[in-house]
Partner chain sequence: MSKEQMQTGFLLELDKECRQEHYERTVAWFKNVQLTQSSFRQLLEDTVEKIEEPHIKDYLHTMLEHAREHEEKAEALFTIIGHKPSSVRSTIGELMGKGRQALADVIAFGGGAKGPWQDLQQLYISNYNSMSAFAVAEQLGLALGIPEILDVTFSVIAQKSTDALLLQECALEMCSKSILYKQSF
Amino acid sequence: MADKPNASSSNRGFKIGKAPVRIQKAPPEEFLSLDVPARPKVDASDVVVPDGYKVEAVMTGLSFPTDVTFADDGTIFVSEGGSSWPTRPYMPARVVIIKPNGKTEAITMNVQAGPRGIAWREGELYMAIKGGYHMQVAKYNLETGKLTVLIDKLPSGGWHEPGGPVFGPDGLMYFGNGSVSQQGVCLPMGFTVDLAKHPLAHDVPGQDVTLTGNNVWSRDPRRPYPYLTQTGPFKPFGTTAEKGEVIKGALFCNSAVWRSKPDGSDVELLAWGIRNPFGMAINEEGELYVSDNDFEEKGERAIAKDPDRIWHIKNAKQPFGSVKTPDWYGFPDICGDGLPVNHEKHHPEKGKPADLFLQDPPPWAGPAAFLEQPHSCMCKMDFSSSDSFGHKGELFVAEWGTLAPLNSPRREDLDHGFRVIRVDVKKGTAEPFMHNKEFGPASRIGGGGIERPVSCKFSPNGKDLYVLDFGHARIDKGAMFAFAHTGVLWKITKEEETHE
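Is it possible to get the structure of the chain by itself, in the form predicted alone?
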């Protein structure tokens, strides 16, 4: 077994402030020839939306954007996550602010990663921030410059992302945190992003669980080839699990969803076992829905044909403070379709089928409200609440798009995602709403259309849908690489009817 790493598992905090941003206004025709080699063209005419709607690009040149939100007066906030994954060039994390009068500035911060989700409430910007061994939920007052860290105990340091924050009709704050591991156990692929910086990071369950004792053999990237090691679930890389071992559950776990008062007090765990609860949305009835990304057919615990899903978090309708036992949605042992990871449907093309990690797991809280194609990478989402825009009560979901062939060997996965869909969560059905003329990113199919939608949010009056496009990410069988200055903010508006 490898030597135990010597590392600190505490965050160091961060500084925050404001800085001017130079933004140049330009007519749409200038977007057709941009001085950005990785995305030289942005052309709304290459984007397909339903009849009766129009789409336009309102901002280009963003770097690794993650979310968009609005103040009540129409001020736009766009978070940029910074270079916490392989990028060119390196870019710091920040939040770009565009005021109704056209004035622009940025909230700058020296965090290790950056904001993954943002929300505006009562004059303050709330942020879910990845970085270090613990993710943070913080709020920033733009008038006073005061930063308040509300939550700083949620274990992170691995592959997946924070979710939220979002605020419900009940005035409570809802937020999530993805798993440290990709496949339920820390493996070498994670070292390409976060585990090399956080060797002590591991998953933490939301309830007491008993382990089967199954471990996963892998190479050890910390030592010269061909050193091998074993790793168990809910353990740092290189640490084994024992049969019958009990891992204690914790309020501050990961792969989970919580709620609290807006000041971060009285935290309540609603659900866990959600691999990556990156997208969160609450409808007018106060029902919470969460997007979740599938297992990958890659590495030493490869799992095939696992659908992306949207979960209905039923505990969110329970009175605040009354949830004593969180619901479990399947991670690390059940796929989105309710089948165990070792079911023959989910056997990988290469390698051995996955072993189960949990002995006598909790009851499964499924089924999912909606199942999507594997590797679509559903991200941020929002409910339509306006008759003016249409489709009131339906959920609009940004799909970042597949990482195949990096995370799947199957040709059919290569064009999954790269669009915005609208979902009827009551029926479990969906229709494409925004996509290119051919399914796939513009960098592959040609033209100036969308690349990778990461967030969508309705304007305060509900009449406009803003779609945040992460930009160009190059994917091959061995690596991914994202390019700065290629992100775009699009706006979709319903055209006014003309009566002759």
Contents of the next structure:
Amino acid sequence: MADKPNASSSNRGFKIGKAPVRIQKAPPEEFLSLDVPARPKVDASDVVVPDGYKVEAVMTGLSFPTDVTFADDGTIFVSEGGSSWPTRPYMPARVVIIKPNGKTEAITMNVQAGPRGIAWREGELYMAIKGGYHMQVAKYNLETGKLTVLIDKLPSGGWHEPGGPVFGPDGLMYFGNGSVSQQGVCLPMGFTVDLAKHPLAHDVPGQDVTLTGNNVWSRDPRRPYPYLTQTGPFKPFGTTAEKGEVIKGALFCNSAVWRSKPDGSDVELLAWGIRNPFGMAINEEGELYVSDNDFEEKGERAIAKDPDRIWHIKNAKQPFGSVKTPDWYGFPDICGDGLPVNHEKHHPEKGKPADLFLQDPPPWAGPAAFLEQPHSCMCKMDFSSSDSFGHKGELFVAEWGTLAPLNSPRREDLDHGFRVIRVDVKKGTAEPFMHNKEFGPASRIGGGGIERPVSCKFSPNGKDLYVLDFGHARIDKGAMFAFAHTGVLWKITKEEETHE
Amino acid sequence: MSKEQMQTGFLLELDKECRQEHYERTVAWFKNVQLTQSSFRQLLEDTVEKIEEPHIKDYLHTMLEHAREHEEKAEALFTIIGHKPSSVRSTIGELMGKGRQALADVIAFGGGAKGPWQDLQQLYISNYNSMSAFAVAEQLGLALGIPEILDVTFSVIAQKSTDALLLQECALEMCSKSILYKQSF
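Given the form predicted alone, corresponding form predicted in complex with its partner chain:
Whole complex next, starting from this chain.
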């Protein structure tokens, strides 16, 4: 079967421009009775934050929002991710803009998937965009309307997400690209949609690896009758691996993190083996941290009790251009706790146990800076840099929340996530910072609180923490459905002290 | 942003006028759901009568019960968003079902097939038509944030997907009898 190593010419740009957006200003009481049955109520009083902080809902009605960022003047940008997630409709891929004077508009784009991460730098909006066989990093100049595609060769087309872009104090651009496969091998379990669009997509390692020759049997849903087929790691679905086969590593791989100059030149691979580096944040010392999500306990290569984790990307402190060998963080064979996926601790209750794929794997770059409960689904994150908000130097992390019982049969996994935590990355500890009165999404526990936090970012002055809430997703043992027009942008502020 | 500005929030595409506009557009599609389902049910009703083989006849009888339930569910979609189902689309759908039989006869004649085999083949296609119409309705329900639409469509699509497998099996199994042996069934 043919491969798709090169970016298609049709993947190099798309129509983009500014357009009005249908936004209405409304007093807080209107948020208590919304004409959206999937989320009829948004009520900040149902949300718990520590004493001394207050929370308010800034905007609701967002469809599959992915990230929030700010211009230097306080303009708020919220990206809506378009589509390419399974069992969800396409909603317009765009970036909603709220200006400091309260006026609104949107950057609209004709691209099927859409922006998954956004960052502002020197008058331009940088976007990590999913869709097709290759993810892109692009920038859009709001004054001239010019779109420039900076990176377009990162192999994608599967389950996981682009990471970043974020800019370090060194002025460099850092970005990531999640794995195509969910479980280290392309399977129909996570691919019923992606497999249709991208049957040739596969994982690509960041350095040469030798395979054990283990393949995975599954049904082949591409055929008129779903006969059985075998698939190996780093191969398109339905293609086997051989024992001792060497897969060449590539600069443009996936499950990886890079940096480059802001124009996308001089790309340097820092790390690979990171399953889903969706959240990326750099502290004032220039240390890069990346969130990563655990394996699923279902399907033909099921892995149990893998913790979510935050990796410290140590190579980011090396001089630019000096990293000859990227660090490897474990995917597809090592769990977040450093144990191999076939260790008895990780044997599944649901699905078939995993075999190892890599013979003589590279040295593991762990341990993780922080381990979180399985299936918390840590997403985007930001460091507090202001004494006026507090917790300066701590990492605030949005937790989208579990997909159990779909991806785990364990009762204890049902309420993991659905909150924002603050992490002390030096100590490897965390405390909940924002959550509902009970742990879990508002759609399950009742009330008008949070559903699924997907991003959190501090305002340019560091005084306000904005939390982007993806909205309502209905999950059961066999399916998931996400509802548009249910996303919310929340804002957390430290209350001013009053002196009598 | 000033304190006064922040005391008001922003509703994105949730104002009354925008929602109403989206509902009107959704109603237009729901009429298609009704039309394709009525067409399928009519073709199925007529095909059941033509088939003599007892097992296939039984399968299709059961499928017809599902089809009648699904037609009611297509009508229920309208009430979820405060509208009434269309009686015109239902009638047009029945006429389309009859038209598809005529098409089946033409194809059967041209392809040398004997008996009701071509009707089975047309049923297979017609079922896919109505299944995809329900699937689109489901996507619109997700896009509008209305779980009740999903509650109606999900089970219909699952049943129609099962029915599609059965129709595929029957049509593929019986083609040799119809085309090679020129026998009815």
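The shown structure was predicted, so the numbers you read here are calculated from the model rather than taken from an experiment. For clarity, a rigid core is taken as the largest C-alpha set superposing within 1.5 Å between two forms. Positions refer to the first chain, counted from 1.
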- Query: Honestly, after the rigid core fit, is residue 345 moving at least 2 Å at Cα between the two forms?
  - Reply: no
